[in-house]
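One chain is shown next in structure tokens, namely the form predicted on its own.
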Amino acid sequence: MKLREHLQITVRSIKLLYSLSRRYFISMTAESVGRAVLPYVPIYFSARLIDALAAGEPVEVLALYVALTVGLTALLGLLNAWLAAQAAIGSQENYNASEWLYAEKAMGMSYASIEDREVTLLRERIKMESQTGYNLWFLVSTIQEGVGNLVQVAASISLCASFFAISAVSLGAKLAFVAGVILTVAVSSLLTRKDALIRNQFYAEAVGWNTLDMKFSQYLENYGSGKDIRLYAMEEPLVEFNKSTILSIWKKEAKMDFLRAGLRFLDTVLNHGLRLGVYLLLISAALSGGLSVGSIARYASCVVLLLSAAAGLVYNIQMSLVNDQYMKRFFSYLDIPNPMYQGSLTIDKRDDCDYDVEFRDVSFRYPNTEAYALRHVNLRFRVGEKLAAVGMNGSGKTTFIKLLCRMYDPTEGVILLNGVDIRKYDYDEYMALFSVVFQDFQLLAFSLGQNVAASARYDRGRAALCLEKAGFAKGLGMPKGLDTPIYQHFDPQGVEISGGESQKLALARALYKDAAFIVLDEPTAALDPESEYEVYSKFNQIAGNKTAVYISHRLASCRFCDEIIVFHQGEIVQRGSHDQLIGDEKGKYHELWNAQAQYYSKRA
């Protein structure tokens, strides 16, 4: 990475950190300055006090130095405490804002990116790197330590400047002092660079281990895993797996710690060697009468702080350059574009929901794949129709729905709404036309009413009515009614609902949205055929005059639909009513019907 790119990333990183929480950025930086300045107050005034004592100054002068030492130190301490409190509050703001940054990015991504495994791995990696201490969080510590070290370097140099004006110290001794400081800082920088490389190599490998450990912990913490662990006697294999993984990590970490300890030993010897030289130099100058006792204390203390701060500053710079690689990956996630054309046309809000949808020679293949999921789909349906899409797993039914709801755009062909390419409509307005219940629908660990409305605020009467229509009136009789929490993630009084109840709750959510199109994409796949038929039949009644699209691989559940389209290997191979399709003995529908007849022969 070139210097220009490092600078660009650093500037962008600082701007991002400032935007997340100005309170945190300002208070954290100010607190670093105050903390760095604090030790120099007693160093300076204590040196003046010692010299005043040696010179026999009046008590008033001595008292002034004592008061300044204690008073300024106390004031700076109080100021730093207040700044630290502000930084602690800002730190939480910063954390919340950074978490929202991930959420906001996920919500703004195209669905193709959400389903992209590479994007998922990238998000997991940068979040794990954050937990390891890199990217945005390492930037925080770099700023804190870097600002403090820079202030201490400047303060130490300013307080040591008078040393070079002392005539009792020879020019050679002064040059030796400067050379010693430069040599110590240079060697310390090389050692810290080597230390950083060793640590970074370990932590880079640790990302994979940490991700594995996180997945492992999530599996163990999920109470649903308890059944499998007990039924299949998985305790010993899991313990053994965890033990072997941790031992492997510990061995590598021990090797890293041993190497780093050796580098720190060399650095410590060098630093203390220079300190010894400084003390001998100052003592020699004092014995010759060219240096006061207070000056010895001041210079010795400042040199120690100078060496520490200079080495720390160089280390901060080195580690910042390393962290830029992590920040680059962090920004690469935030910079993932949304290629979906957003459109600008307004969709007419029609009370009669008179919408006409047409698939015109639509073909589609998923990103990074060669095989087509859909080929040459031509289909048109109007408001109020009940359309069923059936077929074997993998035949293209769900892909058809994803294109209809514009989660993806067609690879070839066009989808029209009232004769207009749906890509030209405002994206959010188009999405508002659909209420969809997918097979893998998700409920939230919030209240019953919030799950129905998919919102924190909602119309209670409307939510209750939708639950009744969906056949989940039982929920209204729960202890807290619509306020009853679902699951126990956040509330120990939460209720665990069955799969069938979850499905009814998802249907109530689709009803609450009151969209022009209602789409059910195999949300009842976990139910038996009889139960699924009852659900679909009931929902067909409550859908009323809305356009409804049902996706199922169970044919008997969709006999009530106006039209059935049969998908096979990504193509529509048949379409018509149940009676028309069952009468075609050479057709795919007839083949599937007979294959499934054992499940619903009584109803047929």
Given for the second form:
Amino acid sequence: MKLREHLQITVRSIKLLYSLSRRYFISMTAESVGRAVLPYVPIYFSARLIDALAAGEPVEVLALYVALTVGLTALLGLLNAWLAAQAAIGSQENYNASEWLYAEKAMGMSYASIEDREVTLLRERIKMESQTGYNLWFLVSTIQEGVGNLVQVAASISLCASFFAISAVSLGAKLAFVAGVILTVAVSSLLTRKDALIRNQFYAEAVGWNTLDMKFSQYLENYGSGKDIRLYAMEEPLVEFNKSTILSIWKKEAKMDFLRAGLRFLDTVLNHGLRLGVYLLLISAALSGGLSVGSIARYASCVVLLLSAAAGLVYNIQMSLVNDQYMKRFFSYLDIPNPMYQGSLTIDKRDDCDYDVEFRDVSFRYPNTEAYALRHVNLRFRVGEKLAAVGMNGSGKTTFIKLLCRMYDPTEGVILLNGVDIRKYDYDEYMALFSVVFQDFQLLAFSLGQNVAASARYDRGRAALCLEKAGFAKGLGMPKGLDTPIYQHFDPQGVEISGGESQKLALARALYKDAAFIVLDEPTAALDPESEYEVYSKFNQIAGNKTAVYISHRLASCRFCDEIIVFHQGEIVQRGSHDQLIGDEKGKYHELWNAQAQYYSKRA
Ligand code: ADP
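Having gone through the form predicted on its own, I am curious about the other one (the form predicted in complex with ligand ADP); can you provide its structure?
What follows is the entire complex, opening with the chain shown before.
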């Protein structure tokens, strides 16, 4: 990475940290300065006190120095404690804001990016790196330590400066002093660099192990996998595998710790060797009468602080350069563009739902794939029509819905709403036209009512009505009615609902949205035949004047639809009413119908 890029990343990182929580940024930086300055107060005033004692100064002067030492130290200590408290509160603020940063990014991404495996891997990696202390968190500690180091280097140099003006100390001794300091800092920073590299390498590998470990915990602790684990006695190989992974991490960590201890030992020997040299130098200067007792104490303490601060500063600069690689990856995630063209046309809000949709020669390939999932789809829906899409698994039905709802844009061709390319409309307004129940819909561990309304505040009467329409009136009879929490993630009193019940709940959510189009993608897969019949027979009434699109693998369920379109290998191969389609004995529909009829009659 070039210096220019380092600078850009550093500036952007600092700006980001500042924007996440100003309180945190300011208080933690100020606290670092306060903490760094603190030891210099007693160093400076104690030296003055010793000199005043040696010179036999009056007791008032001595008392003043004592008062200044204790008073200023206490004041600074109090200020630091207050800043530390502010920083602790700010740290939480900063953490929450950074979590939101991830969440907002994920929500603002195109659906194509969310499904993209590369993006998922990148997100997992940077989240894991952040948990192992890199990117933003590393930046925080680098700033905290680096600022402190900088302050101490400046303070130590200014307090040592008078040493060079002492004529009793020879020029050679002064040069030896400077050379000693530079040498120690240089070697010390080389050693810490080596230490940082070893640590980095370990943590870079740890990202992979941590991901693995997290997946294990999920398997072992998640009740979803609990049944399989027990029935197939899977815990033994899982635990065994986990143990062996942990063992190999421990071995590598022990090796790393050993190496690092060796480096620290070298560093300590070197540092103390130099300190000894400085003491000898100062003592010889004092013996030759060139130094007061107080200044010996002051110089000695300052040199010790200077050495550690200068080495720390070099180390933190090096580490921030290393962390720039992590920040770069972090920013590359934040910078993933949303390639969906965002139009600005507004959509008329029509009570009569008079929206007309047309697929004009639409073909589609998923990103990074060669095969077309949809080919030359031409279709126009009449307003209020009840349309069913049938076909074998993988024939393109869900993809058709994803395109209709603008989760993806067509690779070729165009989709029109009231004659206008849907890309030209405001994205959120266009999305507001659709109520969709996907096969893999998700409910949240909030209350029943909040799930129906997809909102914290909602119309209770409307939510209850939608639950009834969706056939889940039973939910209203639950202990707390609409306020009954579902699942137990947040509330131990939460209720577990069955697959069929959750599908009804998802249907109620779609109804509550009251959009012009209602789309059900295999919505009844987990329903028992009776509930399925209930949903279908009532569906025309539920859907009212809305345009409804149904996807189902059970052909019998689609008979009630005005029109059925048959997908095969990404193409629409037939369309018409059930009676028309079944009449075409060579058609795909006939084939699928017979296959299912055979299956059901065999079972019966
Ligand atoms: P259906 O709903 O009829 O079962 P889909 O629309 O889900 O079919 O799938 C159509 C084709 O697109 C299939 O070949 C499937 O493997 C492929 N496909 C679906 N989703 C993705 C995806 N996210 N990335 C790549 N290919 C996909």
